[in-house]
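A single chain comes next, written as structure tokens; it is the form predicted on its own.
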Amino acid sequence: MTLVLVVDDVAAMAEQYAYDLKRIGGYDVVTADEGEKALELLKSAAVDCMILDLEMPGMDGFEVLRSLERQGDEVPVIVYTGTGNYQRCIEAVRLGAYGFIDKAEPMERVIREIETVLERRRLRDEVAVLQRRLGAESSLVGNSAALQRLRESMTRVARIPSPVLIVGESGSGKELVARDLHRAGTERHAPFVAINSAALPETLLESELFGHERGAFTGASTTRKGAFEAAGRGTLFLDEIGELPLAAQAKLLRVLEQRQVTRLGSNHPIAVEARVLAATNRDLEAEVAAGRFRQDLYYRLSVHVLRVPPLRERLSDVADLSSHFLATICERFGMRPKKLSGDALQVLMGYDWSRNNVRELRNVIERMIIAADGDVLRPEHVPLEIQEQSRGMATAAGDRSFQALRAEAERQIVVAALDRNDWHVTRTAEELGLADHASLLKIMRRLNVRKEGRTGLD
């Protein structure tokens, strides 16, 4: 049931619209003759609107807004006046208000501007969660060397409109990097469609890709778009690309090439504009090899090949991982924000987290923010199977240069000897033997570790 606080130092007025509110509207209604009592009520009741009086003795109206601001209470407020002074409603309006009306408006109007106040309220409270949550999914977090030559090459194709081939292990964020690189392209404000390859029946994938008319087949009881069009001059991703039947690799393909698809049902081609990218955590040239992938498709899709590295090639990157699926979580939870411990986190550096990647640490993180009744996440509530095989700074080899293994090794030792001082330079030189702070400082820059942007780490 909606909650709406009528603020009327008159108390036979702010009576009349309490029941009026009540007869016609439905809203149950709770009243306060003085401003400060207004504020008070807002500490126990949950207000889901306001209607205010800007002329009240003592705190009027205007300092009731003031009030709200500095408070941080974003209730949204109607302001109401008798005196005809709309050019003083506008100036509350300046100071938070969502709108204004006259005492002597019949109360349908009030009501209407009541619920166009609650509308307007919601639809912003679903687009900051919607802020919220991609600001959470949407963006590859770390500063490791491979991170970084990945976003490198992210940057140098972003814009080029050719098919894009992103491989990587699951969990590791290929879907992460193909928003990016739609964010990041001439046609950001377009389309991104999703499709999982791997998930659809091969009876719907067609269907799903191009579309169909009505009555193509049984349940076609509509004609529908495919994602090609749906993307529009946006972006396509097909995920899990290696998971193609062969009859659909061979229209992908057609499509491709032609740049036009046709309905299921239809001899109609239309022209399609959507760049492709493809993911896959498959040896596509292996697959090309057993004959279950089309050659050319397989050459039509990697113009471009962008390879996300597993986790246990940037371990250094945990760290801030952990930190950030600590801040995500704990909000999406409604829970105080907790802290990671640093022998902690030495034990989350230790695993291989080969299982499923970035993917496999949140859950991780997740199962250890339920565990732990403090606001400091220890060694203790690391899931036992990830204590057991974590190994220390163990990194492994793949394919990496000599080089790269160590900078990398270098960096896990650097970031959790900071972790464990809190982050103080002058402790951390001292536990790794160098001469001073300023020794730290000079290889912290060298491997691009940084403390910006870390929170939940003790």
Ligand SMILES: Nc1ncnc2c1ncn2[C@@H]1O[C@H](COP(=O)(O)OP(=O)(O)OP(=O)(O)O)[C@@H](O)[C@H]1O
Contents of the next structure:
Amino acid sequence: MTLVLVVDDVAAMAEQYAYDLKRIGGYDVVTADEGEKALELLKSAAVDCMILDLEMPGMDGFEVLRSLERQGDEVPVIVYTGTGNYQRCIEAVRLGAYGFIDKAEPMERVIREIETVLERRRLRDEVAVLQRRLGAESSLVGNSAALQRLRESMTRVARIPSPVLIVGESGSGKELVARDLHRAGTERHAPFVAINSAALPETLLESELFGHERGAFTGASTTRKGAFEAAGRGTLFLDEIGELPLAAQAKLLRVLEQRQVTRLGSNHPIAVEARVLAATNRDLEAEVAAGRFRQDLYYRLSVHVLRVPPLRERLSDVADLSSHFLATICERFGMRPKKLSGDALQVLMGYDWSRNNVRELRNVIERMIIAADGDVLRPEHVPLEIQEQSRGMATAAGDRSFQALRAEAERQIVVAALDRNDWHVTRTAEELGLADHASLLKIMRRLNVRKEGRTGLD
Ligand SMILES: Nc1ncnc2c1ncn2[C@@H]1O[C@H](COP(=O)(O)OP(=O)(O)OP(=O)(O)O)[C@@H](O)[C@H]1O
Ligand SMILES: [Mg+2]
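Go ahead and give the structure of the form predicted together with the ligand, now that the form predicted on its own is out.
All chains and molecules follow, beginning with the one already shown.
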């Protein structure tokens, strides 16, 4: 039920409004005859919309608006005035009022105004939820040493304007790194424009990147800005740069060198302000050697390189990533949050994820959520092909350094033991044969195992 608060120093006026709003609009209505009383009421009642008289003795409408702003109270306010002085209404809107009406206006029009306000409020809340969800979904999760090193390198390059090349296997999180870099940069409110070189045919690709004038080629019926222009002072993300055809590579190099772009069919250069991030899962040096990628462009792009480590080099991240995906996927499906059992986690950590890295893990978690009836995902819910390969993995160490392998192994042992003991530190220390719980805490600190990181895992 919608609750409207009417504030007017003339009590009879407020009562009349209340009566009409109830009768015609079907709202619940409360009234107040002083600004202070209105503010007091807001504290105890969940008011959806306030109709506020601007002219009142003592604390007037403007004062009420200012107090609301100071208190960070976001109740939508419609001001009304009997004087017909619209200058004052506009001033009120500047102070945060959603709209204004004249006291003489018919009730139907007032109700329409209230409905508009409620609708706008609803949309705004929805956008806030979506943004929160987006934000939650798009930041790098994981605390392995390898990921921490990546984060450090990211902070180092985030605020410099030069191009950055992001390399890493398919599904390892390159796009996520690009988006995080954009957010951490100096122009995070400017656009983030992504162009996938692999997804577009050659002719279209160039016009997407550089724009075109009307009539530049058959079918160019309008003038169009390219991605460099669209990104403004923001970020242009060139995904799958290894797939860029040679002709486009030459043009791209020129744009990067001259910091200006010319639309196809034009000879008027436009300054480029965007920061360029490029990503590839190919070995660009090999591409250069094979003559498929221009060496000069490679040098231009590879001054700063960020390597996103494959998941098998940071298996301890599997725990944090799994809980993250469990939480987000269950929420998206509108399900009660499910949990991953300790031994299921062990199976996942025993797999090498080289096919599609984090993306593959996310898909596996999604399949497991669907496969499990209960609240706990157990080893039998792990897809068969992963179960089978996971067992074979235990001894294949690859060519990682002894130190890194040992840290990974220790972390796995500690996390698994904690998991078995419901993250009870003393009990886990006992199980592991450690002197006391302080020794385990010390080890946890060294390995960066944190209790808070376990959401959804126990
Ligand atoms: N560290 C991470 N934390 C949370 N989610 C991640 C992480 N890394 C990757 N993801 C998720 O995994 C999926 C794949 O990531 P992304 O698209 O960034 O990979 P990519 O390297 O660009 O892959 P491709 O080479 O196939 O384009 C996305 O859904 C992304 O949100
Ligand atoms: Mg990608």
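Residue numbers count along the first chain shown, from 1. Keep in mind the model is a prediction, meaning the values are calculated, not measured. So that the term is clear: the rigid core is the largest set of C-alpha atoms that superpose within 1.5 Å between two forms.
After superposition on the rigid core, displacement of the C-alpha of residue 118 between the two forms amounts to 2 Å or more. Residue 107: CA moves 2 Å or more between the two forms after rigid-core fitting.
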